[in-house]
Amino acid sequence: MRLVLKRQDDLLKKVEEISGENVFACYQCGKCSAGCPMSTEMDLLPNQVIRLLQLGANEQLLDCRTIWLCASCFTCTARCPKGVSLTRLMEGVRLVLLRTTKEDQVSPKEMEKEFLPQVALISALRKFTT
């Protein structure tokens, strides 16, 4: 599936809206990347993600699996030196997706099976729990 944004910038305007986190702020150096327990199964590592965010690579990211992969541990934001929560951010780039899919064009069932896997949902237990 794939979204047309009107502008490139659009996406990372929208996550860090939502996640509250400068995406700027990182610089690579692959702190969250080491620590993530899910990385061997991402396609895109944890630090890859925020590269692609600061890019504006948006085709790229929004087809990526990396973003519905993410257990939300936080281990990339304890042992990030610079302070920025990827969990946050994920979760940002994952509600842009869900929130730009037109209802019309797909249907309940498919919706959620496609969009809704169990981690989203833990993600935003994690995030009202904590």
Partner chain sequence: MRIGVFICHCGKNIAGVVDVKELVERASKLKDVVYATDYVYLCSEPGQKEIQEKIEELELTHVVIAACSPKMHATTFARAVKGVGLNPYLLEIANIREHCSWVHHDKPEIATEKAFRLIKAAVAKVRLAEPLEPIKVPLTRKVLVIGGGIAGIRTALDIANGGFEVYLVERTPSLGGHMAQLSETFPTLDCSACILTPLMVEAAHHKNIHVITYAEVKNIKGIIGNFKVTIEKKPRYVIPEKCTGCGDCMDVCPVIVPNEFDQGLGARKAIYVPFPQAVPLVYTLDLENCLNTQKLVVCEQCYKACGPRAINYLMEPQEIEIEVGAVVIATGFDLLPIENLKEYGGGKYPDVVTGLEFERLLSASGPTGGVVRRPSDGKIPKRVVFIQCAGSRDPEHGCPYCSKICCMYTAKQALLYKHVVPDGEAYVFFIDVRAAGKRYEEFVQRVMGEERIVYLRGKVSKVFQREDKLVVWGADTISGMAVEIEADMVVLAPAVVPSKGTADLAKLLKVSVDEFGFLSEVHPKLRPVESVSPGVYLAGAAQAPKDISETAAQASAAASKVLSLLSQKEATLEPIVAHVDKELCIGCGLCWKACPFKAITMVREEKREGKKRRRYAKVEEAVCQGCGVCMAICEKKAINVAGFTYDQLSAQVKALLEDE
Second form
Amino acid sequence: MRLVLKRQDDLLKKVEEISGENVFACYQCGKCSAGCPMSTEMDLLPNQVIRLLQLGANEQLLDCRTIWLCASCFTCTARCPKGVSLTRLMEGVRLVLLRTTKEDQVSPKEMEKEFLPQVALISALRKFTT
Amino acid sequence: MEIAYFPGCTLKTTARALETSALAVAKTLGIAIKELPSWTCCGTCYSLAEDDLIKQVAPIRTLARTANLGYSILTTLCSVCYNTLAQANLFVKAVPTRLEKINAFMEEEANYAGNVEVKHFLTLLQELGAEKVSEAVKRPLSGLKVACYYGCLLLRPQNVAIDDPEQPSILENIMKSIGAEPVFFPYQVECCGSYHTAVKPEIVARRAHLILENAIENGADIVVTSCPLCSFNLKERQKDIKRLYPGFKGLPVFYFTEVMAEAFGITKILKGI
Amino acid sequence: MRIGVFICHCGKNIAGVVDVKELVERASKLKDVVYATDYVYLCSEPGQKEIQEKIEELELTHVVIAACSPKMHATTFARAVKGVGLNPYLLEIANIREHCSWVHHDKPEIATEKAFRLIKAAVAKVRLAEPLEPIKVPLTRKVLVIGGGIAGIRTALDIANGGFEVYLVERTPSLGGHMAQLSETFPTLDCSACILTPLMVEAAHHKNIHVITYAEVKNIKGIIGNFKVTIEKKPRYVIPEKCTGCGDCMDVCPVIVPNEFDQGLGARKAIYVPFPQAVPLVYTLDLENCLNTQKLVVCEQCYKACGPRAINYLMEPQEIEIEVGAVVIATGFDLLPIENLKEYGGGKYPDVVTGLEFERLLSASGPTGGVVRRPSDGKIPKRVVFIQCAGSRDPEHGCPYCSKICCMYTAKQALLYKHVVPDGEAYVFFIDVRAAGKRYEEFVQRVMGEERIVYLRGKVSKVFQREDKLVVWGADTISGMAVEIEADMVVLAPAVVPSKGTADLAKLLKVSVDEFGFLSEVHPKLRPVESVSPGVYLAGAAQAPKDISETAAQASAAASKVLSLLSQKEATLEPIVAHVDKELCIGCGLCWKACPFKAITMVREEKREGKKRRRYAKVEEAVCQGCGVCMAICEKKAINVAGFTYDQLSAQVKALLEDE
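Now show me the form predicted in complex with its partner chain; what you just gave was the form predicted alone.
Every chain and every other molecule in the complex is listed next, the one we just looked at coming first.
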């Protein structure tokens, strides 16, 4: 594993613009990862998502499952000592992907298997589709 | 003073029990809430993008209509609606140009000036006071051990929190005032998996299992919640939990208003618990 | 009038932005300027020499130096011009670095114009300057030290050893402060009490030190050289001169309350000494918890038990007035209340404790006799989690700063824990280990390497109870994993905050505090122990978080500052004080009301033949701080601060604003 570092901040800039957050305000204490309810399901820890943004490791970041597992529960945001909203940054990364690839992460068909409350359907469509 | 009430989509379908019981509770306690005559989707799930104002139109439209009818407070029962409306309200109030743009876009509505306060029904009960609630109790739920589940959206992010985000007590206080006994429940602020229920039900089942087991190990007879989505995940996903964890015994889940209605002598649904 | 203008490059700091040559050219054309030049570093030895030579050679009468902030080098340049006989108040400094080149580095042209205007304004001001002489006031050769912890004790001893009288005032019943509560100290593992108590005793027995415990400073008036201090001694209800410290009273006292000295983990009686080595060893009756009240005596057990009849239920608070020439503030620190750390269950779970509480549990003289037992059930914890930065480096909890002592004391506590519970496990959560001190890093390496204590790089997000365990959810960012630890006990290292009452004391002494309430020094690097209020010095953690060795060093530094003040015959004050023009003053009293230092009195003229005696304002020069409030409020321009007169300031502003 070796990452060649070079300035590659197009993704970073877009994510910061969408989220209104400063990625470099994060000092990588890991408190977000320590409390994330979804961390057991994730391939990258939440703090690593920010780390890859800081490093400009865009490919590794855009490939991860983590951003699609974030449930926008705001636990990380509520406890971040630096007041960084990782919840917003996650949304920023998701939106960059959705907007650029135009690929939905879920189709209404997949959600037809059982009877679901509307609030679940609408929220999922909002978060996972373009 | 009459307060406007925004039900939201799910309260008219899977979460009917929340609305019916809450309206009965409000009536008993003399809290004057009235459903908005016309309303749309609250705009859930709250958009976290700064650059996508269109996502704020639905909640702001609702707030504009509320203001236009002369109301200054809008209440909700669904935690998700509460969070969306409250966050959208703060978001547009923070930067005047956001509100201007949305007002210009909703040309068929009267302009919204940011003058509606969004309050969850729990806050209304808190303001009424535990004593008033106690006075209405006909059948105290003595001995009933209740795990009060808040989930995420009533408490986070902090700027819309209805209570302390780490050690809340608003639900516990209400349960105490109707004679029930809230149990220690540290998972009460842990996320249930939310909308992932629509795409990754197994993850949600695992989350719900952890939460329910924590309630069980602390001696709870039932779990109460205010969120139709949490309720679905904690209640309906129990069959998936049983498939994943055959030893899981199950635990009844209710809306807090259902339990209140029971104590007020309106319904009888807790038999055998 | 012959004005010389000297413009400093400050290397590239100024010259890299503003066009220094252009400044020289334009400045030399200003009225009364006979000479203008530039130099690479005016503050350097040759730079100062250049100024001195030109003053002599060209017979300059006034000097303007355009350089860095006067906060930086005003005294340097004043000394230089004084060296060749020029009154230093005929020198004006134009700040073209902090106020210009640093803030406008991206706009060199505008910066040059601004720098010129600043110089022009300084020239306009200095043209109206008058020579001034320092004010001399008599000096009281006694010192007040507030706070009886290690900072106050060290300061008091150093000053007393220098031959001057010291009043050492402590709020609690005993000297010692937080250091007395600690078990061992890092990195040497010296027993804290063993190295502290001899100093406490030395202070108490020193012929030059008056130890006044269980007392608080109520009021302070006056200025450097002459402070009048009111100290309130709280009633001990025990006559110190009679008390032998035998403890018979304590034995019979029926009331048991938590002992503050043990952070509430141990108990004391209502009549008590906080710890056995207390100095003075005099008992204190805490009336708040005693069965008796001020009016009603229902229990006389202690009174009856006391052989020397030292107990007096009718004792009243006592006020003492003292006069001192200098004050040292050494009021120390508190810890951020852990109730603020709700995600860690602070205040909710008894086995989530602070570092200071853990010190008491480790201490051989602590409530558990040095056996580490957890507060909830007295069991010996077999798995302990230490959480550093609990509120520190955490702007969301109001403490963005590093508390400095936690990395080291946590390492020490983990080591001591392993020594007393050899089969126990200790885990330390940290963000960065900051061990920059003599033998500090080596100590931490020993804790990691030899004691094999697991350090996890990451913060904890949540602590909650499961049965009789505390579940800790943390992160180890090195392995990239979220972790869960089922611990028996959790030790937090809460942020260090100024001790209670610091803000009030600062107000009383007109000492400024920073945004977190720590006392501000005049210059963070070059004058770290002097407060902005002349004659008031700082020692210890009241100024910023610091450990014992650093505190002792600062305390000695404060003492040396005091000694150099007291070794003079008189105190010297800046002559920048207000003067009243009796002819213009109409005696309205506006300035008298406005003066925040109560330096102005309204007086009447001596009798004049056949004329009415006029009322006018009079300034007490030794009290005046030269703030200028009087000058701003006076409708007749009758009161002026020397060096900053109305005419000078208006000439300065005009010069700034007018285009050439």
